[in-house]
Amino acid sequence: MIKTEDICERIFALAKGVQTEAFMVHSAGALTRFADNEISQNVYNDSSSVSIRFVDSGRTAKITLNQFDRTALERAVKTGLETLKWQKKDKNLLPLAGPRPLERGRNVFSKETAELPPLYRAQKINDLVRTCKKNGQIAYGTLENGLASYTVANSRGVFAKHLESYITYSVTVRDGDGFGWAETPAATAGDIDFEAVNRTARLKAAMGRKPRDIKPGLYPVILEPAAAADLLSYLCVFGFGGQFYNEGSSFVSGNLGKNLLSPRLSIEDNALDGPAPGMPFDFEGQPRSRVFLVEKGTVKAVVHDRKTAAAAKTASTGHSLPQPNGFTPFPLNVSVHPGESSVEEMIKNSKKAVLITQFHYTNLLRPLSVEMTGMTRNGTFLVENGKISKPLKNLRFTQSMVKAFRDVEAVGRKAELCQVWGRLSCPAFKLKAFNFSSATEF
């Protein structure tokens, strides 16, 4: 392991008092690939680096490298302080930040889990390999673990630092031309549920199977939470970003305090301790705080950096990313309160409505109204009076998620982490309408 400490103090001396920032990262992760009901890869990769970031009388500049001998560093800070006399000023450029107390934050790495060997990963995909061949299956995926580390250190007395372990087990499964999907991102192996994987994703390609045309149109929908955090992901970056906030292209714009969203509806960002925590700083730094962006359907905040929070005349919630940077901060801890329903109650308690699984290829249309498209994947069925009448073909929708969110008929009792924008936690939903607004042939 590199001594960050060290090699920050070493380019800050070469620096020679101009303001300097060292960002490191270093990452260690292993993925084992399955495809056809056989492991296809199995990779490695342990890889260091640091950007170093300039900050002098309005001007800066920005030079990352991956080698931290003593040359390498001279000749970084050196290129780095030379690029930097010749950048155009900008007036609105803040100085580095000062150092703020910072809170420890959940513990969120395991040694164990982070060194978990190939054999390992190689027995959790042979028990669903086996099984899926003997019941005429076909299984793809991956298994990943591995570590991240993050130092964020300036001349002005900054240094945060930050260790993570991460494990995901993502499955498709094929069943004839019926496609089943299930995945489970956490710290811990402990927290994955291999077996619950496996029989998801094996049942709903079993239930897959011949799956039949619908008319595109509005339905009402029940949203698995991995395809609720999809939605929800992009509504939390484009509608509670300060740069997007300050600039108006954000539907909070003008109206913190509103209610906009359904009743049923809280939200809220909270790196420290909440049901999807992290990093307790920013790439700044600066100390994250918890924000509530919606209670109970009412926009309550947005989050910011020391940038927008200035343009705005706040204080910043500590949701900056690497600067400079020329997107918006956004959530990057999500956690959706629960309600008090189960996908089974809200399948029960549907004359018609879609249930689906997962999306794919999901994109921003319109920011102010965050309106996306996208498709349907691995898992979509048709409910009619209270139980599961059939599998469909994938559908196309667009749909604006500030209404699609103000009509929530239920909300599950259960959240799961998701790894979308960042790790959102978050449970199933059953909206009123939405418009499937093309239809495919698969």
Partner chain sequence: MFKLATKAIEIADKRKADFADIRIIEDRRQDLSVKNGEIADLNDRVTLGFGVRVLHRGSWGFASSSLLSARSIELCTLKAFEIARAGTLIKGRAARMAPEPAWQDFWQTPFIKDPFAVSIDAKLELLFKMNTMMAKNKKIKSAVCDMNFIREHQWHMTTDGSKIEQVLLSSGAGSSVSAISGGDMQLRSYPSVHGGQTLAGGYELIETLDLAGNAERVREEALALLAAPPCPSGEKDLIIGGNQLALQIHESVGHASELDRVLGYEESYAGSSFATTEKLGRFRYGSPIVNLVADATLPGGLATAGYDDDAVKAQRWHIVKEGILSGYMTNREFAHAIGARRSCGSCRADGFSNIPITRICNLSLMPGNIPYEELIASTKDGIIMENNKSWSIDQKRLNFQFGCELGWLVKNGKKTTLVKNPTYQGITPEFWNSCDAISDENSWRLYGVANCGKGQPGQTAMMCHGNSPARFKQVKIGVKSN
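Can you swap the form predicted on its own for the form predicted together with its partner chain?
Nothing else is written out below except the one chain.
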């Protein structure tokens, strides 16, 4: 492990009084990928880098490098300081932040998980592959684990360091023309129920055989957590980022305090002790706040960094991404509050609905209404008269998320951690109306 404190001090000394920030990243991770019931790719990477940002009287520059010897650092600082000279002063450019007290945040590091060897991953995958082969199914997916450490320090006295481990098990199973999928990300291996992931993906694939056509149009939908998280992540990023809010390109702009969404929907960003935890500080080393974005359908607040907060005449919520940039901050540790239902109950209480496991290739069409398109994938079913009646061929949706999440009929009581734009803990949802604009052939 690199001694980050020493490198930061060396950089600040070389900068000779110019305000300087060092953002260091070290990652060491492995990923085993499998397809067609065999291991197809198996990789490991260990790398580090430092981004050095200089701010001097309204001028800024950044240099990024991954070699830390004295010569490399000297060259980097010299180049950065020279770049400052060529600029005109920007009167709006903020000086670097000073230090503020930081909460510890939740421990999300397990050395054992970070260092799980390739044989561990191969054995877990082998368990799935053996069962699939026995049942005429084909397994695809990934098992990855590793660590990432982030250090933000500056010459004004900020020093913040965060270390986390990760493991994600993702499985797609093919059974004839049926596909199933399940995925669990976690900070420690002990939090993953490998058999449950395998079982869900295999069962969905078996249920998905011989999918039928359905006429595109408006349907009630039951979104499993991963599907709901995909859509809600767009709602959060394009709705609740301070920059978009300030520019007027968010549906929240000018509407704080208004009931724009369903009273069943509550969303908060909480990197500290929420169910989607992360760094307890932002990329300027400022403390992350808990921010209630939506409370029972009312849009309450957006997230800010120092720059967007100053423009909005409010306080930073500690959501800066690496500066400078022209599009952030975003909420990246989002918790969607659970409700009182379950997927089984949603199915039981539906006369007709489409049950969706996962979306594929979602994309934004119109930011102001968070209108999106995308395809269903790996388990789309028709629910009729309280039961799953048949598997469906995949469908394309074209739908405003602001409108879709205005009519929420039920929210699941169990939230699952999903990896979308950052981390998002999300339950299942039943929405009253969702527009499918076309179908595909499988």
